[in-house]
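Here we start with a single chain on its own, the form predicted alone, put down as structure tokens.
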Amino acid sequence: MRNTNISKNITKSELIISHLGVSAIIEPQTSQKKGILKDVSCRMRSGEIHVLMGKNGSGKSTLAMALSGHPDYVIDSGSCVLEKTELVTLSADERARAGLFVSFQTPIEIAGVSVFQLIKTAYEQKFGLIENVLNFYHEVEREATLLGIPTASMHRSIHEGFSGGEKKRLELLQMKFLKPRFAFIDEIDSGLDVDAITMVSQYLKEMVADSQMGCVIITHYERLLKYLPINAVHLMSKGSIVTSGDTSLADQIMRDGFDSVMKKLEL
């Protein structure tokens, strides 16, 4: 797989989440909110792949959305520092420019905006005007082909009529060109068959190796993990990370179930 203007002289950086507390806004008119996350802490370096697992409602997606600056979530306490920059005080677009990328579990549809238009606009917002748009377009097409995305999809509206698996691949395509320092990827394996999982995981593996991007994969299952070099696995429950370990923790979860693992940990 060919690199996309990625420098090999990349220094290690860190993303440090410390004692993060997050609430969901349940009544916008009155600013009524409900606490979801409490005291979440995690630390990772660029080039590492971490996995976040947990039952439905444990707070995995909430963490990703809150860090992205989603307006339905409020960070009540704690901090998230990326390369000495405090993200909590920044707007959503400023967090993206600082190097954070979040791939949501259910990407939204954007009628009237083509896939290529979105990638081009986002790229220029972060890196400046593209000198040769035609060359850039061909580069996007080449990367799309590597992901199994038909080149005709470049002219379709964002996510409109795309299958779940196609939406996930498009998220990776955007990530490739935005070159984030750290990315949260929510259920990238959702909607993918076995062959697609192999392709996507290989693409992600090479992207991390080439760019030294740090990556947090949110998932319920271990099937994607078989193809990736995992540095750490974190188990989330009731809004907190309750334990962390290596891939043997994911194996134990898939073998015995979340409840059994929690019971053994006396949590």
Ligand SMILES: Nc1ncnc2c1ncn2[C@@H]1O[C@H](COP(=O)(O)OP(=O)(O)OP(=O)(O)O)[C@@H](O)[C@H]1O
Contents of the next structure:
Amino acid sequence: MRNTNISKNITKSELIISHLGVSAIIEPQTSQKKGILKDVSCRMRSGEIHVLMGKNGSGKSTLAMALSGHPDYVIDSGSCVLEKTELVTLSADERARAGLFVSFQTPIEIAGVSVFQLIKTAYEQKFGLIENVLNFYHEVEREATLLGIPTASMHRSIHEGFSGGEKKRLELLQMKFLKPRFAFIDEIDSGLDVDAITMVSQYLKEMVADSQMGCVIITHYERLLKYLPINAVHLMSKGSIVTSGDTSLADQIMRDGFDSVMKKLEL
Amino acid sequence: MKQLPSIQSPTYTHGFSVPLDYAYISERGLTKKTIETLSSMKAEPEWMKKFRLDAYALYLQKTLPSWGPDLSSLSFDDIRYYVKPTDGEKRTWDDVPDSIKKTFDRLGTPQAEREYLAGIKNQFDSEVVQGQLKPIWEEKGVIFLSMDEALKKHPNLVRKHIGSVIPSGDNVFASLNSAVWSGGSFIYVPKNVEVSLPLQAYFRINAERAGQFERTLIIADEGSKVTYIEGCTSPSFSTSSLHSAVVEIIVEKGAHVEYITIQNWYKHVYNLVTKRALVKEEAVMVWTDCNLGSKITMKYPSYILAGKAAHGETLSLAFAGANQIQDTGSKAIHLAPYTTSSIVSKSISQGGGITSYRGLISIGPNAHHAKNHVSCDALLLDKNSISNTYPTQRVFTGDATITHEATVSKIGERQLFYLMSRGLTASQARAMIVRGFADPLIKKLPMEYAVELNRFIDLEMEGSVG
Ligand SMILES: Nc1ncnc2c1ncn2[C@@H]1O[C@H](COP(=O)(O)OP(=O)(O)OP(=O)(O)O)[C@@H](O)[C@H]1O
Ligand SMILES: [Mg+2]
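The form predicted together with the ligand is what I want next, because the block you gave corresponds to the form predicted alone; please supply it.
Time for the whole complex; same chain goes first.
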């Protein structure tokens, strides 16, 4: 499965987010909510890597979570179209099957559901029954090894007792097998040691090249970026994307800080 | 007998019944005459008839428990107390009447029999219809008979032990069972014999309004080891049936008994069962108890830890869906020093189902250095479902170590979401979380039963969504 050269057959597709407004549900009983994202627009084509930056609390994770259908968020307005499919009206599983994947900043633990069981079930749901489970298992083990995850972890409960860095890699492992068309990867680099960052960015780079997946990387650091071909950088502030540019925007942010960049842009 | 239409439940795969010419069906309701007829049809010794009639006298004096689920809708007068399908137990499948054979075929029991069991008993309504013990165990002196057969072949053993762990007057259902018992298993494992493969009994209620009152007695002699598995299913009739078993186990010094139950009665069966083991010095008793079906189950497998360093263990899993009450738990009676016990109870409720853990830990004055640990985890799948815990502790020594943990969790919306964000449907996600919750217990079951249990959870979760 790995490195099969499917890239040629993949049709170029687009993810178009337009005028998205999102609220967080504060009190599910009273449906009390708080507006977080306002008028977020952005478009990305398959095979592209975009970077989303912004201060803590600016709304980056909210964007990823709301798009994936997280129950804590409601999309109040706007749309998100993945290859002609409007995602906003779909349930979380339908969005996933339409080709969206989110690698969460803080993924949840589920006792008794093993890493392998989850990957296998999710894979079969999307691609049909696996005929040779043992082969598939070996494939999962191989990918895990490439990501630096001990193969013994395949039988442990998903995210339970895993370190911060391991959790991030487990998210990528799932992404590898689910072969999404577009992915949001939320702070994959926080909690990773230096060597791991090199390893993970190499892995991501190959995956994007192989599968022509489009992806949005949410990050606070340039470490990850220097290994990856970046097509665009977006800056989020107070729930909106205030400016977009190329890697020089990221460089500028890293050098001068958010406030100074914003001031220069008169935002 | 006229076959009544059965209500097909989409999630209950065992709900069929077969039309059958019964050898005997008693009138509804219970009288002295019913018991006398039953005893004489079985050609029982006089002492057993007396045992029954004495128990019946006790039964008439007793009232239903004042605690626990409401049993007022159970109409004892509508039950048929003795329903005899064939004349005599058959040794091989070939001799079993076709319709009964088909039932067990559909339930998949013969397949299970072939490889991994040391012996099997299949009970249909009141009687064991087929049974077998592999010759190698017979040669080692293991006895595996239906209780009725044992009464004929080993009357002294039966007479000595029956009612010794659970006396007829123990509770109203024990009295009832002692009066009308029929079928069940008798097992004797000689000293130091380890029966390496499980012995299995499959209990099937087929006739409508039939009561099943099997009586099981297991004697594991010193240093012996045995595992016994029972499965129970019934047709999906709309009328109530009653299953009220008594299981007595004697675990002699250094012996090890594991008793596994997969109870999956249809949702109109009242399942009111008394199970208790007498555990001697350094002996081990393990109850693995899965209650999935029935309308109301009341069952608290117990052990009397009577010898020094005896150990008792209960692993229980209860599942209650709409209109089901699973009132289960365990009792650990510590009478001797250094006795230990551990109770792990997991329950799942959905669709307004009620699960209750009811437990008793009693540490007697001689049980110094006794240790007990109880852990109860309940998973609620929706707002309407209920989980209760009723732990009772009676401690008469100063140095006992008792720990109790209880958790109640709601099925996490965020966990459901996480799995759905990987493309799993809502019902797949629920099934996966429930299976994960039950996993520590399912892992301990033999393969066939683990598969069956996982399939059960999948079916229930499919039925629960949308
Ligand atoms: N469920 C929620 N309930 C209430 N407020 C929320 C909720 N989720 C997010 N918020 C608020 O929305 C804002 C955006 O949060 P978000 O997690 O999207 O930020 P972020 O850009 O990912 O930050 P960081 O860089 O720290 O990860 C924050 O002020 C946060 O407190
Ligand atoms: Mg964030």
